[in-house]
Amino acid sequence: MSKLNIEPIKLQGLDLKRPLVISGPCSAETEEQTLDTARALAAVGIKVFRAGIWKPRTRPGAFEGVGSLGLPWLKRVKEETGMYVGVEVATSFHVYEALKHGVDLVWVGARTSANPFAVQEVADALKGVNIPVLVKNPVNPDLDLWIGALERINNAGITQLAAIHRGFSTYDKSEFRNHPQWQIPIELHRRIPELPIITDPSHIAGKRELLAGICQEAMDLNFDGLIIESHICPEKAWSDASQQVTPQGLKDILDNLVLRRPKIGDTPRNELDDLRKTIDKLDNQLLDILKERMRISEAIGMYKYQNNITILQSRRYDEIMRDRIERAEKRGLNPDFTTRIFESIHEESISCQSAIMNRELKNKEGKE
């Protein structure tokens, strides 16, 4: 368990009910676009406004934000709407500029959180400041790196801390821009239960039609908030147009969210406990079966050693995967889920057989 000194996020005068919703355009493009978007969001009840001022882009030549020029626009947003404002920061200069212009909260982006040197620079610039700081997960699925970034910010004295789950880059084909890999933020919550987790469905989805489903899943997992990109005219956005929604579109998503109870009440508890006991029983059976399967793998490893057969048998592996996926589909199981399970089983089986061969070779060398 990681030990962080965390206090609840406090924005004066704002009742931070779950979910905390932060919204605004991917990029502050012009003063008019920024203010028009903010006014429309304020009209539908959004209290915290976000806008990209400095935009880290994958390749040079893309729009990289208006820079410090846009910070007075955010100041006007605060004055006219009463909203709180937040921006992404990646350098000490960004931090100083944001604070100078009265920004209420900042977040560390995914590209920055992947670089401990960059995170430390931001952390050092934040020393002595008492504002909420949110840390996005690194682009790669590395939980320890994510926690390390949170620790660096916390060590600088920032106690109003939260994590942003924005999905992870992958070479695999997926309907998502960044695969959510929900098990990673779930494990983060298990390790640091007091840390608020805010989901960024815009960067997970990459397209607006997927936003509602991702928002609902985040709420079903009892995460604390949502940071969603909204633009007064998304189709004309200068960056990430396909993943932004209008303020009214955002309201529609939020109005249709189902917020389930975070704790179990007395009435349904007995039924739920019975179902959980059944799950526990089945899990124990699965573990017994896996133990027996690995025992057979060890026996196969010994046979291969004694008969001078290579460990990896690609044709056999392909046959197993085709057969198991077909059988799983007949049982109504997700083929991707089945593939991941049997890939893991095969990897462990290979490790078992390698260990057997290495052990026997050492024993043979010792006797000689």
Given for the second form:
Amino acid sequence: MSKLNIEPIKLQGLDLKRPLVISGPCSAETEEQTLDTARALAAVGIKVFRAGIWKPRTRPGAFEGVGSLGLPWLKRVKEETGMYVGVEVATSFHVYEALKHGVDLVWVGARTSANPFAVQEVADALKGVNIPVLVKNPVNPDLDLWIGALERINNAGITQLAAIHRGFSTYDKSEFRNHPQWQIPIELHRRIPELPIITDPSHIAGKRELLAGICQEAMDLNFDGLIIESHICPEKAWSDASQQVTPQGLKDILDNLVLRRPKIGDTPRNELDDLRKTIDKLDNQLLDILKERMRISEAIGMYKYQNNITILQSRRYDEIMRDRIERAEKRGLNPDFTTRIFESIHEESISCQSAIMNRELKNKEGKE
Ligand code: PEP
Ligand code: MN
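Got the form predicted alone; any chance of the form predicted in complex with phosphoenolpyruvate (PEP) too?
Below, the chain from earlier opens the complete complex, with every other chain and molecule after it.
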């Protein structure tokens, strides 16, 4: 168990009923876009506004944020709409600039929380100011690194802490931009039950069509909040255009959320539910992997057809079985179980390959 000294987030006058919703554009682009988005969000009841001012981009040359120039726009957002405002900080300069301009809360981005030196720099710059600080999971699925970042911020005297779950980077892009790997925030909750968890469906999804489902999942898991990117005109956004929603789109998502269970802390969390949820997620991952494996089998079937190779290569089959059983035993899995699973997978793989070959032969016959 990690020992963090955590207090609930206190933003005066803000009713922290679940879910806490934070919304605003990926990036503040212009004063007009920032203000227009903020006004429309305030009109649908959003109380906490987000906007990226310094943007950590994957490749140089992309829009890297307007920088300090955008901070007075956020001040106007506060004055005009009464919303609280938050920005991402990655360096001590960002922290000083944000604080100087009256930013109410900050978050540490996923690329920053993966770097202990950078997190420590941010933590040191925050010493003595007890504003809410949200820490995104690092880009890589490393729970200890995430907790380490939270500890660094906490050790600097910040007690109004929350974690943001924004999914994890993978080389294979599945339907998600960043794989949610829900078992990781669930385990974070198990280790630090008093730490609020806010889900960032925008960076998990990468596309707005998936947002509603991810928000609902977060609520079903009893998480505390949502940070969702929104833009007055999403298609024209200078960063992350495909995942942003209009303020009205955001309202629709929120209106349709079903809050099945009370807030964390009100009732003891049901551990069995958590474990079952984790099993559901893992089964889903197994299905993704099986689907990908069959796709590769089909490609092999095609190769064998084109190169006149027989489908069943028994030496290869024996090798696979020996290797998989050995690997499974190292993990403490029962060899009979492993044998049954891989026999079944292999059988299906052969039938996929046969289907491809038969299809190609038929096509060829048809052409002759
Ligand atoms: C963001 O919130 O706009 C952002 C850059 O997110 P992340 O750090 O999760 O990639
Ligand atoms: Mn973004």
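Positions refer to the first chain, counted from 1. Note that this is a predicted model, so its numbers are computed, not measured. C-alpha atoms forming the largest set that superposes within 1.5 Å between two forms make up the rigid core.
Task: Did Arg18 shift 2 Å or more between the two forms, C-alpha, core superposed - done: No; Arg18 is a residue whose C-alpha shifts by less than 2 Å between the two forms when the cores are overlaid.
Task: C-alpha of Asp283 moved at least 2 Å between the two forms on rigid core - done: It does shift by 2 Å or more.
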